[in-house]
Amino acid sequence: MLDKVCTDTNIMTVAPLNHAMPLRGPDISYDVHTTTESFKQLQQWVAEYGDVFPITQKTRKGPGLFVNDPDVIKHILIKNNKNYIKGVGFERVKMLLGNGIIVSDGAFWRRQRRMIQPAFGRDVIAELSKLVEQLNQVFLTRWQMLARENACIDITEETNDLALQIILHSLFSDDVKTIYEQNDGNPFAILTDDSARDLKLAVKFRGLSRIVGDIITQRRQSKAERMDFVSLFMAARDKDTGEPMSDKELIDEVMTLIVAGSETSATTLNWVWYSLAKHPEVLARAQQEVDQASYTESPGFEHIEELPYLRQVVEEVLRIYPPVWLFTRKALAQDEVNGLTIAPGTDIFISPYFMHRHPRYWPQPEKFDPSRFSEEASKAQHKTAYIPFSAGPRRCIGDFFAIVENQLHFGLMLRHLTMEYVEDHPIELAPEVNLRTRYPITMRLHTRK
């Protein structure tokens, strides 16, 4: 095992369940949250009750149901997704993000999703990749200097900073400099400086929406053209009415993207560096691929097809350490799947973390093995046994950008640097809103010969 939270590798019931039989579940009342306590409780119950089990909720109305069966997950997220809306826990996220596409539902969500989707097309990501290249080069220059001094770095802090800068530049492009100048630094750094995701932080973060509003106002008055997410969102039109987003809607989507686009990417970058340092054979193969690629210095979007193994490494990290380890849905009407009856109002709990460790779908689930995601192996996978970005219509809109961001980062860094893991803290999971490390990860930098 690579972490201290889960130490039992035999955590799943391997025999298929007959959902037509009465389901066994815990005999206590309990409200599941995105906390370490709930993580440990679910871990115990998954081992005891298997793939699907009821949860009697303590304070919430309606029954609860934990689902760790990919066929049932496919039904809920894809086949009959219209019967399921966002579930419990999103009210806390809404305080932080407003009514962006992560938390909105129904007709409003569909409208927003349609308007935003073109901004995440391949051509746009190719253009924004140039910004990612530039920011990676800045970090490489500083890391090379530190490597010559045999220095150590807090890779958790570094990747937090890098991911936040990438999403801010992708949103605001050249306006980032103005934001920093007018606020004596990066005002959005509160997200990296404070790991708490409570009401206090939500109030501080929502206060920054005035900055986004000012940028939107200035751009409405300017004729300057930019290729960034804010400009694309402002130019988007509802296909039915021809109307643009209101300022409130724009602000909510931008604030959503700042958090979602930085925190999940930072978490993944952090875990990839750790995984490479702990698996020298994987690192050596990744470096070989990078060395043989056709680019001279820094990979661009046009080179990502030359880095398939790097993609496999990232996908395996997302399997073992999915940034969003738990999400929820709520049933609108009664439903039935594979003999399982789901009552109206049922809160559904789905955990990519536990789904990705199911031994029926992932042999030796605790083993770090990027070959699981080779082209041939991927064909044999159950598609909803792997859900780091969720699935169906509400699959993460930025999934492709996230993978490209990682390929560009490691495609550059691994040509020039190696990082050695310094064991100054135990590697322990912090399963809260995102699956972070409890303690920062320290790395010693080495220049490659």
Contents of the next structure:
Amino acid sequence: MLDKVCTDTNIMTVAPLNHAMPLRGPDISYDVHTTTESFKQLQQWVAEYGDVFPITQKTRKGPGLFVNDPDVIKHILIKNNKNYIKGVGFERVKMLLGNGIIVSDGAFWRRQRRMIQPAFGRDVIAELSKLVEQLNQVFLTRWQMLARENACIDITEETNDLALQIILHSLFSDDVKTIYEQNDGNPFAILTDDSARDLKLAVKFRGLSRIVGDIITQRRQSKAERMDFVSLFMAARDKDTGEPMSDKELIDEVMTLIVAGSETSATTLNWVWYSLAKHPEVLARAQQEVDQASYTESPGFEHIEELPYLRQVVEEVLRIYPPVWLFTRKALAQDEVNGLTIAPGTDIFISPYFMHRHPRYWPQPEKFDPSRFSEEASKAQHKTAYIPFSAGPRRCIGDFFAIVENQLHFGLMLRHLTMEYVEDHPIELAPEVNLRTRYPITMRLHTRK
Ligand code: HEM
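Right, and the form predicted together with ligand HEM of this protein, after the form predicted on its own?
So here's everything in the complex, that chain up top.
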């Protein structure tokens, strides 16, 4: 039914909106942040002022502009992306990341992206999938034991742990063992134990750079060959100068990937578990797909094409609960799009959360329906009305990896386990740096016959 609605609407033919000034906006001055308070404020303003509205900022210099129109978003992120830098949105993680690829801009960012990009190619992800598969197996064995005991599990904590372990193994492969041994456990677990992105955490986290620095030094001395991100980054050369990254640059990029690749992935795994438990018809279809796939025990990279429905489930979860619910750009020079004039220095706020729930682009936006992402239905979508990974040259470098990670996880777990959602806490959004669940999600897992 929904497929039909999407196709019939033929969303791509919706005429661009005109945003000629003057635009209406709130009459208070306000600084938008990645906080629950700003989320609630924006929710109210989106209802009141519509798709594009100015915000007078309280302490920041330039004007603010909230944009919830896919044509304007396309212009900013893709067509005229050169006119925009990243802006204020990563303020709260900036202190964790030094000058890593998420926060850097201009020529330095371009150089880093060119050097890092090959590490996210299909062949590398295929290799890293073997590590992901092994980690999933370890979790499955433990969860099967808990299922036999009819015990409840905190799926939020478990997926936090799994996602962190996946990114650490993808970066350091078997050096992870050394790191754990030398630090009496996982020193990076402070990221999952402490969700406040404050100065205290930043200081603790930056302190861990030393561990990364030591690994880099040891690797320079040893000849052992490894297949992981750190090795690939160390081997990368600037195509113009032939130079490798300095130790400081390497450390910043590694620390960036730990932050960028763990919480977003953990949040997604967590929301997929929840969404499957709440939608038995979707779960049944996903289980059927998993049961019919050609692997015996556990899926590998070569099986992901056999799991298209799981992919759709993940895509729909990323629509309803986009982990990065808000990001920003800053305009360099004056710009014009569809009647809208953007002044130099404007801080632009783009929210995947509000874009993904816009009824003009998403019929029945609150409804969880993975069939929106069937091949046929996807053709009718406005491409920049779906931006969980952003768009354009700054699009998430780990997008494919993140989807594969989910397919491998659920391709294995749904073969062996089914879940029952235990309603011990209310489900409430916690829109901070990532869109998490305010309270942990509890599941009782059952072994499938
Ligand atoms: C479902 C999981 C994920 C989501 C929703 C997500 C989302 C995003 C978004 C929205 C951006 C761009 C922000 C902007 O345009 O300002 C981004 C950038 C980035 N992401 Fe992800 N991400 C995910 C997983 C990952 C993973 C697994 C990795 C690494 C292994 C990763 C690494 C990065 C990096 C390095 C950037 C910066 C790219 C650049 O600026 O050139 N992400 N991500």
